[in-house]
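Here we start with a single chain on its own, the form predicted on its own, put down as structure tokens.
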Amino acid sequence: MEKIGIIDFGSGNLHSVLKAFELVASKSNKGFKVEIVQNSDDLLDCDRIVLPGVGSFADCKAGLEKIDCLIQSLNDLVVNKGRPFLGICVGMQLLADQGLENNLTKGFGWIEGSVELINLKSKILKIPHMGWNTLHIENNHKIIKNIDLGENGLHAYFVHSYNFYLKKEENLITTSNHEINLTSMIARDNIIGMQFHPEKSQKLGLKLINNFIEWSP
């Protein structure tokens, strides 16, 4: 049976995330037992592992550092051993070499890029990018497999200020428009992240966390 681990630092939606990742596997043919995570030695046995956040940047990296060896075991594990590896809105943007919330903070390096304050010319929107919004293909992905996107697409529901920025072209799987074209979902080997959260995004939302329980990297 594959263990899939929720990481618990402090900051996160963890009670809606535990309970769509529970819902999911019930209906999974595979055998899976989701658990929150709040060590090291826990993270250990996880075949797959969830990193939520919310708040800031600076504030979830300092979450994590808190938990004594937490982030060099989720070096070795994902970046080394290949877990596969779902970072969900802060937790997406913490993949990033660095965020520029409040101040310079570095994050992971997985994926290379900058997280940046969303900037719109115009007043006819508003920041933070907030509630419903369809997500456009750039780049396919097994992660997307079988699901209705594009503009009469599903929705994903998000909350948000701060934006993305890929270096490389070739890990942005979909964008969502809010004036501009915003990073809503990144993959790079067997990392994945989603600027949105699939546990409040309903159909969408389960079609996704489906995809990445039975992923194979």
Contents of the next structure:
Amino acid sequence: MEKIGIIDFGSGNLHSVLKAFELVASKSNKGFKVEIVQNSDDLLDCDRIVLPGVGSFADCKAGLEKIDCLIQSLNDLVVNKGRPFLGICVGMQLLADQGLENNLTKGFGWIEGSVELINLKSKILKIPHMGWNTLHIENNHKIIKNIDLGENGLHAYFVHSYNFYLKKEENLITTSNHEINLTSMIARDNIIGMQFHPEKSQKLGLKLINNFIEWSP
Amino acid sequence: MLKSRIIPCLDVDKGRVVKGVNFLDLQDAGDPVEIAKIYDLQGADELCFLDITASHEDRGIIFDIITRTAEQCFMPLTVGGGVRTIEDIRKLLLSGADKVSINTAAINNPLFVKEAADKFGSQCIVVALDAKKENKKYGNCRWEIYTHGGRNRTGLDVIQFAKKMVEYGAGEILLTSMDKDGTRSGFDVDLTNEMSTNVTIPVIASGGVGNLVHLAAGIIDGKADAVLAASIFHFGEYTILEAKEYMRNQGIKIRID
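Could you output the structure for the form predicted together with the partner chain, given that the previous block was the form predicted on its own?
Zooming out: every chain and molecule, the one shown earlier first.
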């Protein structure tokens, strides 16, 4: 039975992430168990790893660093051993080389780029980019297989003020427009990041979670 | 682009919905979780719980309600009512709330909002402001903030205060017109518009919705990012989907997934 580990480093609420994964896993033909992981030992036998995160880039990084060897284990399991990985919201932003929220904080450097404040010219559009937006496909990927996206497609729930500015176009899966094209989904090899909250995105969210747990990179 | 949001709001007292929700085919019409599930199915964009439990010893009941709701509804959940300390916020977020709405505590101690936003991030800090239009000039106010359900005046101008809240890291403003609340005669669109055009964060319009025309006016004339309503949904007059279809027909960008 495959184990899906959701990393808990003290960043707010994991409950809905857990429940959303449990619901999707319970409907799958393959057997899955979904668990909250709080230390690097429990991470070792996770076949799939999910890193949710809310709050600031620096706080989330500090929370992860507090757990013994966790970042080293993540590096080993995800980068060296290729286990499927999903970062959500700040959990996606942490994949960058650096984040510029409050002060400069180093990220994992798994996907090249930098996380910076969204700067809009518009006086009408608001920051945070908060609410439901559509996803526009930039590069196709198995994670969005059989999902209706684009202008008239399903919506995802966002709440963020910082954007992941990618260095390489090839890592971009979808964008979401808010005057500028914000990075909404990214990928590299066995790694996926979602800026929005799949666990809060009703229909679309559950479909994406399903594609993630069925995904063979 | 972002869609305009429709947010049904439930008043919860000791774990039970008050102000008489009246859905057909509901086994327990007083159970907030049951009602939340219906709104989830109807495609509500968010849910709001306002905990009006007065007695201190019963205040813990809301946590279980939030947990059970978050287990079953995969949509954003805002909880307000009696949020006074960092610990209150932490407990609500850990129970499964995505956003916490701060009202009186923000008025009494504006720096509490800064502390909360620094600690948990602006994305989860909503500042709820209740305002009344001034007929007689009271200082420079055009709309003055009131607390305690409109009983206590503060002398604060709601627009100026909201700007300060933005500076302190609030992520959203929940703006209720005390003149309109409960009247079913529509939002105070002037107030809503004044707020939306003066702050850089999203504004939720609240107070006074009696029909679907009012909801649309909150977005079109009030320039709100989201509209909050209670009774028109609770009594089954309109479903969320009907409201969304009406608004879409008015040219408003709406999510119907």
